[in-house]
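Shown next as structure tokens: one chain only, the form predicted alone.
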Amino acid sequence: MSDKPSRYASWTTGKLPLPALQEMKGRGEKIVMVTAYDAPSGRLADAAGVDLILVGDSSGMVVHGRESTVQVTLDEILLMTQWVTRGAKRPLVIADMPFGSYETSDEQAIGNAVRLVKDGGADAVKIERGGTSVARAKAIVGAGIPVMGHVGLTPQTATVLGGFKAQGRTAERAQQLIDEALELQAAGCFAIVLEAVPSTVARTATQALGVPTIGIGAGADTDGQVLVWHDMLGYYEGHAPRFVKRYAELGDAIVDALGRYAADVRSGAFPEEQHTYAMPEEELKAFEAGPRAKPLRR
């Protein structure tokens, strides 16, 4: 694999530091965001030298087959963080706040971001939305787990939004949306992920925040940019947003491959001598000399 970028150099020996965001979008260097959910996703992303890592409830739909990521449970995101978190060692790792699992108090909220970041070992943990989701993040942050919001589409509402499209095309909504990401800045959150805005939006919001944003489907003028795993890997075979970009065609490949290992399987080719086990000599002379196993008799 290729050598982590220069700027990696000051933090090769431990986890990229939390304020070094804020430095980053200082400095104008975008932040680079991708979802993982085991622990080799979780180092592979390490290796290329990946900012932050989203545990995210989009699980729900490219993991688990489910139609959306309203049904992904707290228990779920935790396992999969403890996965992430084991692979990963220098990105941040996020972990989603999956729908059901914060809206009914602060309280709930904190006891369930608590739990991602003792047992689940999440640097910090995502919510979404404004409203009140504002109080929660500004209840979290007062706990001392750092939060990242989110605005913009919100799949766990999606419903309510009018379905997977996006948001903030009249000068109405816009305004509502770079409000909410004010209100979430002044929560306390240190970055706000912006999805499937208009780029003129994305781009006036990233100028009013003193914190990092991160775009998906939001244009280039984004503080940074994360996409899902499976989407830009290429092996989800559903629905491919707009915003997605395709790196590799890892689908592809892989139904090539297990092609290919059934036909070994079936023609006799594999296992071939290389793959298989022998015994020492005289081990294996002991072995034919004694007594051969019966077949049972049906």
Ligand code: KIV
Second form
Amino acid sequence: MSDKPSRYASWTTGKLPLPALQEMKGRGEKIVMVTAYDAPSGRLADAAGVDLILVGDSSGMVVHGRESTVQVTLDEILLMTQWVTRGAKRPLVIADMPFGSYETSDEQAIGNAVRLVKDGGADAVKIERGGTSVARAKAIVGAGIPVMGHVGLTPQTATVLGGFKAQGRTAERAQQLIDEALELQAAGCFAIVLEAVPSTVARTATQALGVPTIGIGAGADTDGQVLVWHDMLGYYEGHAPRFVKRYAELGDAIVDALGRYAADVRSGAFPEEQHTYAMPEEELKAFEAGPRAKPLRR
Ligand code: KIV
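Having seen the form predicted alone, please provide the structure of the form predicted together with 3-methyl-2-oxobutanoic acid.
And the full complex, kicking off with our chain again.
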């Protein structure tokens, strides 16, 4: 467990208790969220003291090389959630419900959310959009599973929105986004992601909502921030949105390391003595005297 912000760690499990998020909003203390997709990234996010980890369907693009998040499956999110929860102990782990896993009916939404919690180890789930998702959020919350909402640019339905572009730039659409967020809150969501919306809209939503807002491309006035792991660490080569800040250039570091490894292998500089296993002297002598070693002698 991280020794960074331990104030909110539950005394039984070390896990950040869900109500702590509300208290953080009340105090104006920022909530830190990042995506992660496997055990090492879960462990590193925990060690860095982040509060929330999202097993995002952004994995479809940044991990699996797809053009969009739409093809991501529940089984993929389930597997990644299992990996992340093995690595992350203190942060709350939120599993993204992928496109097609919650739209059909409340029963479908509850059944799949239960799988992510029961088999995946998620603490909560996230669903996108207002509209019919409001009823789904209510149903999942009613089944005892915390739900995070997500409005603004919702990548699962980016085609309907006209592509991956900022939302809420007209007065009407801005009002609509805030209404959707309020409806999701009324449905019982414990927090709302605001993606790619003008900062004035995000500020108004944050003031209007009792639950915390988590911004991504939504300015500085949301209650917390989220970034995608590969975007912020600099090893996603696709288009990076303008709201991404790169905190490292791990892609360059990895290419540099692999290049030096390749050169060492080709030149014979790797492996060295310290990377190899030796035999005890007696055993070596016996081996060299034996029949099997003979053909190997030069
Ligand atoms: O899938 C994801 O990573 C997300 C974040 C961008 C909020 O939904």
